[in-house]
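The chain below stands alone and is given in structure tokens; this is the form predicted alone.
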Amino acid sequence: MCYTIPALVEEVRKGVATISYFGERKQAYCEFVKLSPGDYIYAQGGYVVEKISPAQAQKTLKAWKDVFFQLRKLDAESAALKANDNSSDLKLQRILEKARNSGKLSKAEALFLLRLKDPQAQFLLRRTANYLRQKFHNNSCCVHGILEISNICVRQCAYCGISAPSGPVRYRMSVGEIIAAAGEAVNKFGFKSLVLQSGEGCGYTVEELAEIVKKIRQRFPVLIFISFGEVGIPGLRKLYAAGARGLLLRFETSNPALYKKIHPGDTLDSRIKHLQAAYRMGYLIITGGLIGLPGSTEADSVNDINLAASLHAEMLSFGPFLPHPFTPLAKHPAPSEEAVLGVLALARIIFPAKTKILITTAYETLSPQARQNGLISGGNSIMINVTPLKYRSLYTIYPHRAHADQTVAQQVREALAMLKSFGRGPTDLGN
């Protein structure tokens, strides 16, 4: 997915389109395809990734009609605020005020409500937060598929399961097996955005990535993101040529001492390097951190928030610390689900308007509730598996994985339910 609506081309200029579905206008670049006024089409971030026909457009557009304003409208009640969503705390109540205005907080601020213990304190935090959601992304909720193509991986991260000197059985799929799950994904399942994920290197080269990419991009009407690791600024270049136009590749920490410790022989100084020229290449970025590494602080939490908004992310990815047994962090815990909540939380309070959050299968695989709770607190993205299933299990970057034995066929049933009865719409203009 994302199953995106169909939307009718009303201008095309210098690139780019004006489009419009159910009266809500939209531009996204034609840069894939050739539009003419009067085309119906599916965008993509931002991106139009494929033309239909208009009956197949009318057809779908009919069958969605009274559905997408009924889960509007469900969404918008549901995200209200209250009479009693208010706090006897006024410093708390002042902050939240503050924040349902749109006001900007400042480190303390944000600090203050990273820390709040009390119960009824942090279910206001998250009100708060999927007020703003809502009032500013509606009930849209961004859909990725996600594909694992090789769990090789040559970096030595102290908390990844899949790193050079943790030894899980290796994999690296075959060229022919990943156009396969693509199309899979894409014509049998309807995904609009697709992830292409690996361990840093992952026993292809760039050009064979790229390969990859502009394969897919040739047979799939699909929006790609990509997340190989640091692959050098030339190989950025070389992948976007390709046509990769997304890229997803976290920082862990805005900590430069704790990345260092983690990430032996590398620097944030690096990684961030890495993102900022991938922005100014035209890519969307997905970024963020590690919530509750061994090591971190709230302050810490409050940065690593700044440093992705810093970074113009188009989607934050904040999930947290899950220890896997074969590696130096096997021995510290987990952070608590409040935890990576009140992250969420404060992420979608402090950047309200253009940035969609996440809910990561980290954060799935620490809590069974995590999807209803997240998209309640701010957040208005997830992901599906799409990768083979004998693959899937030997991705172990933690243990456990959420739908690890799941079918994409399964995920999708279970992950449109949901949206449903949350009122969400699964759908992706861009912003």
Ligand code: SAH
Second form
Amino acid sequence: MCYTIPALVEEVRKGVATISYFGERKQAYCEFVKLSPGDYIYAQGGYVVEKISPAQAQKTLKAWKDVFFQLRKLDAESAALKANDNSSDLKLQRILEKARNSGKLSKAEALFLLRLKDPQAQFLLRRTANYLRQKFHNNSCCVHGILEISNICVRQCAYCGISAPSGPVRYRMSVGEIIAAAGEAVNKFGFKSLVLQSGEGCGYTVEELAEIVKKIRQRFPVLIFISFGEVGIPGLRKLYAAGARGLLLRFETSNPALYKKIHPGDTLDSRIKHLQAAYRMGYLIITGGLIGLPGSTEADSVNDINLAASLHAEMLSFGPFLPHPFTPLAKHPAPSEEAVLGVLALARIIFPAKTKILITTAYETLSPQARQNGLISGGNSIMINVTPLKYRSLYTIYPHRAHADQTVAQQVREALAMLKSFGRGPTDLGN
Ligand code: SAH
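Next up, can you give the form predicted together with the ligand of this protein, since the form predicted alone came first?
In what comes next, the whole complex appears, and the chain from above leads the way.
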């Protein structure tokens, strides 16, 4: 089982390989692996992560060949626009047509879409997002693993259940436990990319975190994303040098006043400087924000999407704010599922081609139908939690997290069956 299918190397030039999936060409950096034409590889997020033997590749490709094209067909048929995807509301119809033709929406048009209240109109918005997702990304769905290595945190984010000073029983996985969990995710379950996440100031120094990244990279063919909060610009540099190639860091909200209010002692500017510096260093960027934060507006959500794009996000991570009983925002309600889907769909419409859109665990916690609904509203990425069960229940950023008590094997089985039923391939073929 794997989360990307093998590709054939056709050409290698200046550190970039031209690779082919059943004849479909892509490009991938090959700084981690020495390659020649004719080799078979696994790539993830635009990086070659592993070279495999031709025999192993042929076996997997043979198993995939028919399924690959069947899934694509199923997805293409269900995403294709039909007569009833048109609206009698002339304004809505005009904006959706513009979106379908990749026209750039004005802010007023984006707000109009986000403020739709009529269920049929909301449905048409999501259908448009799904159409664009299929048109530009085909049926691929990116599947990352996420390993929560520590719930220790020095920040006091007003929404977050692991923020200082109170919070859950604190844990920090040992280096041995982290390596073992990463190894199991890669070797047993076939993950090709892993997000290492923790609170900020998680009990390991940046140097120690860099050692951990290096050890994982030395042992396992996997693309590593870091998500340790603001580690400082020199910290980002050290972690990149250690082999991390992705950064998951949400800016949470694009509204600087709101940001300041809910992040005591911290500024939006500092967060953005980290994201900009990381992009310049070569990190793949995953960013986004919280939907429905108390005090935020729909106009903020439009700005959030635009900010994520200006930060060159290769993946957008927008999830609902969920009230945690031990935080200052405990009494505020979570947004509706419709509001979450509206943001995902609008994000896909504003950025049809380049970015993946994640169905977040927070959204899965809000709605049991999150993956099914999110994947047909512009989403094309999911994460599977590979944190050992004894720690997973302590990473309580919000209560009753989805998948909190499911083994990795159960989650993988469920996710693959669900993707297949939708005609999606668990394949990150890169952009
Ligand atoms: N220290 C890291 C990881 C933080 S936890 C960092 O700062 O990036 C990962 C994400 O969980 C946060 O970025 C935040 O958006 C989300 N989160 C925290 N509390 C939440 C809540 N109550 N509801 C929904 N999402 C929450």
